[in-house]
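Okay, so here's just one chain, in structure tokens, the form predicted on its own.
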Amino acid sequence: MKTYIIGNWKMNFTVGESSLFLHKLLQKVPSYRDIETVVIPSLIAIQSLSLQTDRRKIKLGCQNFYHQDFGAYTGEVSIAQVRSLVDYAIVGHSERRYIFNESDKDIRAKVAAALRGGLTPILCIGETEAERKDGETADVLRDQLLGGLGDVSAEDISKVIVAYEPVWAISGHGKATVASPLDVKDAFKLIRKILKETYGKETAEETALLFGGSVKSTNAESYLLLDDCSGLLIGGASLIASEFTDIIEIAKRVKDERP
């Protein structure tokens, strides 16, 4: 299974400023093959992106979409009309769910809609500073995953992304307490108890989990050693050059090592 690096850029950067921070990743990110390197800008950003980029380095994502193809919808992007541009859509990440007020019928629907297009769904669950503290964490990653995901087959999973995105976790909300490998040890145990008892054992094995939560350099590594991390969705960190291509190569030596 590849080790993805996935940046979520979220509402930074202008269009040229998009372009020339792309153009100094590609002259530094090396073209490896069990390392997925994916960045995801603003929406605005996306087309010329997909022009500039060499997609054996870097891949591209989007950040929101809309679940119809196409239709009256003021304002929206479908899946439909940016399928030609980027591989990789960001679901139901916690600025969604709380911000936005996204359910977890919005949020299905999407999953469903990027499976429909042909890309990759990384699907974001989380829980809150609150509801780690009154212990609703697995009742709140069982509601979220199994929400999400409640439209996808079992021949569908294995293309699917999810993520680890506790709240409580993430520098954007406030005040962030950085989750141990040992929280994030647990909550991948959790979710692949989940996916095993929904898809069976073999396929929820294939489906690959991420960790996002004020990832960086300095702690990347740790995160990656845990057996069931497939890679990380990173947000401050993607927006800094040299932190970015040393998570990589971060990655690239933690899969080099593994037996």
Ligand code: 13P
Given for the second form:
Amino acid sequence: MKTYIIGNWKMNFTVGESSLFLHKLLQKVPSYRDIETVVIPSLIAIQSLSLQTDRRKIKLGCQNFYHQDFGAYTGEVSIAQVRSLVDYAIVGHSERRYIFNESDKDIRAKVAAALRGGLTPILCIGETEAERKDGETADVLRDQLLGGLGDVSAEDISKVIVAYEPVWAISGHGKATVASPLDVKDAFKLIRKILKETYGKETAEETALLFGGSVKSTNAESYLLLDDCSGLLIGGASLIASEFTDIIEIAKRVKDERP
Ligand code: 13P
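Okay, that one was the form predicted on its own. Can I see the form predicted together with the ligand too?
Below is the entire complex, every chain and molecule, led by the chain shown above.
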């Protein structure tokens, strides 16, 4: 399986800044066949970046979309409208769940829409600090995972990426605590177990699990070394070219050194 290094730019950079930043990345980012590098800019920038990027080096994704293809949905953008521009689509990010009140039902419809449109959904799940303190982590992860995957068949599950992003570890909302590799290992174990129960052992092994939450070049290796880790979903550090490219190099080294 490839290692995914994915930068979620969130609501940062103007269109011009996005283009300049991608230009810088394209000069610095090496093209490794076993590392999939993806950047996920603001929707407004994806058309111009899709013309600018070299997809063999850096692929694109979208941060959000509506599950219907076309119609009277003012302000929304559909998979049918972005599918020729991007390869990946984030679904169920905690910022969408908690700031924009997206429900598991919305998220389920989006995962299905992304698959229907031929894009790879990156389904984000993760507990809040309060849920963790109350011992609800396992229940929350199960509910969000099965809630989001409700309409996904065993045939399609290998086309979905699951990202564990504990809300308490995500930067940009005040205080964030860095997750220990052990925290992430436990969550991956649980996610894999639920996938196996739902889709069968072999099929479940094909689903890539990523970690996201305050990942930087200084801690990336500790997560990438986890057996079940197929990559990282990076927010803040993906806005700094040297950090992002350093993380790609670390991922390559970890991959090469893996037995
Ligand atoms: P940070 O890396 O800034 O904590 O963000 C993680 C994230 O939410 C990526 O989707």
